[in-house]
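The chain that follows stands alone, in the form predicted alone, written as structure tokens.
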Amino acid sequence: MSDINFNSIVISTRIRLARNFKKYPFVLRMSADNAKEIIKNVSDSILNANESFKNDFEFYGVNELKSKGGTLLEKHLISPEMLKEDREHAALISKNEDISIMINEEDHLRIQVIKSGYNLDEAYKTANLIDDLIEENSEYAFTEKYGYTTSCPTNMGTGMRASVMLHLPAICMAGKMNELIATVNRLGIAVRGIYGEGTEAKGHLFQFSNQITLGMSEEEILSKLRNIIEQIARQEVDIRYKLKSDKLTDKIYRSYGILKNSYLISYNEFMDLWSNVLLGCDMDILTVNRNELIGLISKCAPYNLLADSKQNLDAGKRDKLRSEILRQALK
């Protein structure tokens, strides 16, 4: 596979572990006192582990999640469900934002590790370290037959969801995305939008993750996902070079021109044009700072614009500010 540059296809890698504690009822049946105890126990496990961990994580309680939840969601650090919760819930997020621990979401604990690019093994190793650290102080709900017990039966077993965010503009342009989704679904792989389950795809970005967590080991899940991702990457690269033409180059340059010179631009339009520019960058049609380009996904998202501006901006003002950010980034 050395002829494929996976980091031109893969945007990010995520490992998420779902866990519940043996001594407490599931989230939907637990009391407010239970919820507070779980938050304290998990927080103590992380913040009191050692000086390095204590300084590396920030705690977000209910009030912080209400005020900053949208921004954290756009950075993929919490799930959409965390914004809807009424019960006591919290999150611990590393300062470099590659680890987030959601407490009292659907399960007592959701440990999530995100790595840029194609880094399944590294993400899995980090998630395991956090998992073991928390388990030192609290026993998980686990059975020999069913593995880790979770609120939703689809997470039983390993409780692990491994996912990879892919940029697939060529497959979409060729009209093959629906066929690809149907194929990987039959192989036990789910395909979701940019912010996970129940969200739409933007900018030709798709999350591919395992559907089966019971009856397979973590290593088997990772191996299966890795094989499928690598086949999809090959297909995307093959189609990119079949589509390469003056017409595609013109589309990429026009997209770059609009992003660089617009006065008002919506987030949806930005994402469509952004996808074309990233494609141009990865096909050596444009010379653009790729890391900065990927960083614009969250920087130009609505909640992040509000947070950075520290003002209550309506849609029109957000569109104007987004254009200013793009002109500055792409000048």
Given for the second form:
Number of protein chains: 2
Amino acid sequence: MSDINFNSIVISTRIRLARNFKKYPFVLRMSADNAKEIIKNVSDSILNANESFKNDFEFYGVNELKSKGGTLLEKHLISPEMLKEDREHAALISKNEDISIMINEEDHLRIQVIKSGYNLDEAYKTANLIDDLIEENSEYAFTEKYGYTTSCPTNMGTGMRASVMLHLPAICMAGKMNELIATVNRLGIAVRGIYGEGTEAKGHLFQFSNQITLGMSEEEILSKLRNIIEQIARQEVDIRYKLKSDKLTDKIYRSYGILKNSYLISYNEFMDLWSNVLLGCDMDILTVNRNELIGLISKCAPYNLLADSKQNLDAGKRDKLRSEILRQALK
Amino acid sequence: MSDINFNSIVISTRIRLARNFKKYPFVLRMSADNAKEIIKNVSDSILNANESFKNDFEFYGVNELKSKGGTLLEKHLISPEMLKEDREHAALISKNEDISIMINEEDHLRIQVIKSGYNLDEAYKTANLIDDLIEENSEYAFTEKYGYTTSCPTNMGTGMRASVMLHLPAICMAGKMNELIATVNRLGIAVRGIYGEGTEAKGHLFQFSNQITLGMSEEEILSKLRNIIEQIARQEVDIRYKLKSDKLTDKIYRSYGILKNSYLISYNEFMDLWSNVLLGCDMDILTVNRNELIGLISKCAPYNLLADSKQNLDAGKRDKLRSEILRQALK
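Alternative state: the form predicted together with a further copy of the same chain, after the form predicted alone:
Every chain and every other molecule in the complex is listed next, the one we just looked at coming first.
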């Protein structure tokens, strides 16, 4: 079982570091001037760091966030917090969208690195690099005893949240997902649906992340998460193998047929069918361009549809446009 | 409305003539020797008529009917009556399967001509030709008062049953089919499902035929049927136009998607989806090879599947093979 392909279960990997600057009060207590200064300092650190960073990052101020926030949210490049209008926010986002630096979110600084597939080490390395760059110019709030201090105590210590998004259709079909969530919760791992906390799981996609940030080193957190993820992935592969049947193949084929041929499709139905098709692809039941398939999640999400079509669309028209995109992409 | 394309509503046309020979008792009372003689006489009339007929017709005796009867039945080339084992049957079937001459069915002779589309005149002309050929050698039972005498009184007179198979999805979707059946019944027109009397209507396909054969000439019967069929076709086209919507397009597209991509499909589900796709084709909602689509009805029917695969298949395997044929045919 050691030759398992984790990339067929793990859709993406995310590392997020929460940091605050020693010089300023926490976000909820800081002044508007503090907020602006922080935005300037962080932007300078990144954009003046070296020529390639300057070209690679895009700056999103309050206005840009207002107009493009929904799209960025659906791509997991910013958090819902960033769409609130109670303070001056900003974000620096790399062009290939794997790095997002949120300024004045819940903390002064949230560094987020997303990698496709199972890439905890690479994501952590990149986050660390950005972290060091910013620290060169502004000292972080840090104590020997508690590590990085954060606005919410649940992030104290490393300030790190490592999360992986897993595609677990077989565990779900076998009715074992609730049991799994309960088990990993007891081990200090949180489980969320595709759009973060509180949202319902769509497309059998689940984010697993460390709940505990204090009293463990970054390496310990990553190693513990890695162990649990790999166990879950093995369980998923195991059940996939047992579920193999003509009925499952039929379900997967039909899902693909509808995805390729609908004329109206809701995001929820799309996600259900999408999950079946990805399962079919990963079980070698059908042949599709896997990267393209994964890209469809954000392409077909409501805000992105609006952004791409540059029109205001009601739900019915969105469903029509979504079908159009799918027919084009999968033909 | 005079430019309506009847071929988009009428799938096929059938003329059937019932005849008995003066020289022999009716089928139920004839001897085994009578039966054999009749088979020989009819076969001789056709096969010795001219060289082209000889090459064009295939003879099916008792043994051939036993082994291939199911397939011929599904193709409407013989009637269920011909599968009974109570007497010596035979059939002469033209290679392109548009003419079928059943010997010792309910009557000594049943001449059947099937044409695709709306072709009452052509079908009647061909049936007449065969009729005349056979009559040259053996005198029919005929009286001045009652016309051709037949085993069952409902066929007396012309002995002609003219029927057309109509595809009426819109009338069905609008919930108007029962009303239509009641109306045409009152006008002396019988309505049956795709596989003859008593079978449930599959794929929104209905056979309309004259109930009355006595007291009217062949031309009067055809003209009356023609009038009614054309009214029904106009109603169907009218409702199709009114039903046009994104929802209907979606239904048609999805039906096509499933038909092209299933891995297991029952005949009933196939017929439902098939009907939607044909509707889509005839409403210019999607592009498919219409002849190929119509050919799928018999290709996908249970007996034909068995015949083509040359294996004994249970329902599950038939459903799998049917999907395979559909994926091949529609790709």
